[in-house]
Amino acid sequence: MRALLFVIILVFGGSVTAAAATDLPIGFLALEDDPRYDADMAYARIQLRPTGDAAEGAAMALADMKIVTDAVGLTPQLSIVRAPDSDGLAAAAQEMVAAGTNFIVADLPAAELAALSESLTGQPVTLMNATAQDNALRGMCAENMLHVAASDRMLADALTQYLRLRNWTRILMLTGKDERDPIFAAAFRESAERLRLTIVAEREFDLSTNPELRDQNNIQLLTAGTSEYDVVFIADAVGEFGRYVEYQTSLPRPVIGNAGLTPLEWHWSLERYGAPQVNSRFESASDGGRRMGWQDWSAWTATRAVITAYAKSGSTEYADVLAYLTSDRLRLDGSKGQTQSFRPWDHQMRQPILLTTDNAIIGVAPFEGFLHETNTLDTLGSDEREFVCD
């Protein structure tokens, strides 16, 4: 044990003395009745939305990092607050900042997160975006936001790299009417253009029972009457329509996107890079022994990033910790095979993306052959030369 503590002291530059222990407040903000976690159930009680509480991922990070924080004399304290609306979120965040909290893990939809970021402009606090994937948040170029959740463009790029690898170059796009559907579809369209894939047609589906719209929920009709295609891409954030598309397309073709082969930050079936141990710890610690979802992984990773920055920067000053967190010195292990850090141009965390089915990992992007002049992880998402602040 002494040898292990000595190694930790050397790596993190801290000292082990109870008298020197310093409280490290970390905030966690979420929205009451967040529609993204609405427990929608379809026929036969099929789960359509993620369940559980991403704060459990943040709490596990504190437990995982305890030997490090003990070694450097830090005592992390996680403050979890759920508010009913943007005003409540802003008030809760202001209270956290007044109490000395400099980093808040945010499990919020894009609109609420953008509003919260604006309300905290000029305050000594950084929001760690754990679950909002919208590209527009990155385009805000907000100085007080770092993005741990992968962007829609990163997820789309993982798919298009795989399509190019397999030489499946012709795509039929199906897009729903949920507010997230056209956003994800737009990201995929940009990604397909970058890799010179051809979208042969785009069709919109509708889940309403209006008889005048019945052709828009008929899968065979939606996937017929167009040029030859290799794969069907579906943007369906709700998941009610997408679960029926496989095996009902006019041509026998793979389905990708929000159904079939799906890009995710994390999946319980990953069997390499220490992922089984991460999943096992989460199942043991979580309420009901549930499996770790990507939102849980993002909250876990965001919290670990903050603690790592405090421990390795050798300082408790906000400016010093933030400088370390956003520098190339941060090399965070996310149990996905490559070290992770934040891009300076869009504050997005570099990370591999898993291509998954319900119960298996089919591949991990970036794939072999997709090269970058500095970091292959930057083949996923908007690269510096193409990124523009809105």
Given for the second form:
Amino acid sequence: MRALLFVIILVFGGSVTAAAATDLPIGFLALEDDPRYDADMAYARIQLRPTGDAAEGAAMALADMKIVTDAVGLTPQLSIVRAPDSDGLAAAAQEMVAAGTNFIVADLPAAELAALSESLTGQPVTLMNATAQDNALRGMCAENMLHVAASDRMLADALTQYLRLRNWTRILMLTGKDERDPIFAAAFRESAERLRLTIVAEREFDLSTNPELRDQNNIQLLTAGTSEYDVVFIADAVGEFGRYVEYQTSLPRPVIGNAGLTPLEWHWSLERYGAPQVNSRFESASDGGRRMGWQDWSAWTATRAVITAYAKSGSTEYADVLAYLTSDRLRLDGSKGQTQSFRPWDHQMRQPILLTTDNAIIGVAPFEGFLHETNTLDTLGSDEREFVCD
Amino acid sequence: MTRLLKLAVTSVLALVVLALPAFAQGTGMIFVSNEKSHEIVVLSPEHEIIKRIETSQRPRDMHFNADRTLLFVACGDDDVIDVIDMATLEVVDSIPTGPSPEVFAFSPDESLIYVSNEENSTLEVLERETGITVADIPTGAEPEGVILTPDGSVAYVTSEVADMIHVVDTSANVVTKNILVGTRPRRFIMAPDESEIWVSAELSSEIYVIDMETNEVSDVLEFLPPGFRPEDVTPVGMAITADGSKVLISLGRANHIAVVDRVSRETLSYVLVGSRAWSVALNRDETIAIVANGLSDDITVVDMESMRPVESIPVGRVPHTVLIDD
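Please give the corresponding structure for the form predicted together with its partner chain, as opposed to the form predicted on its own shown earlier.
Then the entire complex follows, led off by the chain already shown.
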């Protein structure tokens, strides 16, 4: 089945320099009606999740890099395709590959991305995972995926480093029933173990008001009857429950995880490292002047990584560009103060993680004092020695 | 300020300047721009804070005019270059620029200002007297460092996002060449014999040396003070001795400056300074260097003979640039 609802081709051609311009097709694949961007989850227009289009981040990367691509004689063309299901995504990707596309930025949930990666095995194309944080995708060890989105484990490690720093060592864990919730909770549990934090209790919450489930849906009951804890961790991808937990806990304790202090790849309130300029360029370019979310940043970074590898490798051969992209020569700036590159063992991009509230950055992990023998960014996520393919 | 008023102020100022031609030269005073406390801190030659000059929002790069009667400071959040009278130490004028001016340079006769506008990615050319924009030259995103050849014929400007140096022909105000360098290129220094410029690439921890004859990269230098990792080394500000023999490079998060023999490229010394060493200035007889430390809100005075830090002085929030009037 080939049901591609719409196809947009953005061409940033412009002035052609002395060098003969070479077309550089870059794909962007997303799911129609991706539930992760569903605005209708909560009533009363409470925004629980980003509703914008991460493709705007990819388009900004082309605009940002235009002066470079002009100079080296490349004409990037971003082809944005949305498909309703895995079959449609596979067909769209095949079409892109047939047209000479070697890199596709994927704004897809984990299941669809895993299926797409398998369907493209052996073909000359790399999927740049922009928005799927699931550890299991890294564990697949697929040759054709590079992960720009931080892994769940990196996000969890950013939180546990901060807990260690503050000496908040006793944690009450609350986990929801969305399929992402136990996955993020498991990553947090592993991370807490590594830093020898104590999980005093793990409880599942329920979104209903069913009196029979009072111990799961009443926040005061849910956070009482345990031994003393310093923080409440919540895994709640939907966010509808999490937004009520702060200020209702049985003990007066801070909330971290998907509510309260939240680890993210990007947040509009970052003030350093050139981040304000990135944010204001995005606000000028995006539909409705919305703020740059982590998904937009991730699509921007993935696309810039690809274009940078073409420009700096000095080659348009897929093998050369891929070799540059995955080498330590990449040194990609993400406006977070440290250079980013891909880890050879799990194809995960190294990056700092921001600990955010609604309107502030409380800290940037890795925190001072968390050391590593080669690169402190590798204190976030599965390190080479502990990583195994599934 | 209205244009008329501004002209009046400028005229009065010109008279004052004529009347007191030598007043502000060689005072030994030290000027530090504080990005987040919106002020220029003035220190006496004995390193005592004697004044805080309130400026427009987010003052960053600073330059004296040639006779050092005026101090110009780019104020990024108010889109102006403030003009400070060195005799009174007050802001006497504000020249409007494009959005978010960061670093600037004068033409040799000081009639033109070349300023990088970080927000709209242009190198703007302004007439100093009238404030009129003569040209807006598109650059890569987030332009920063600007330097002109002594004859004013060529300007170089960095783009932090494009990892490029743009070479600008100032007679036509067009980019004639783009030079691809390391990640997040920041600032320049030029050898006095005009043989080469050095560019700091903050995030790839490198200094690129560009041959001014060919405008090609001729050397890439890396630095590593003892006890630090390569990724801690984030070079930004630089200074060069008058004879061109030594270059001082601030190494950012590695909390050191490197003192480098320019010709042999050998590192002579690493000097420990404050947190995130950001910019560095030499006094005229090159006996001391002063380093602004962005994350410890202080400046460090380095004795150039012993290559040792001798004093650290708290100045205010996020010091950006240091100038010495001696």
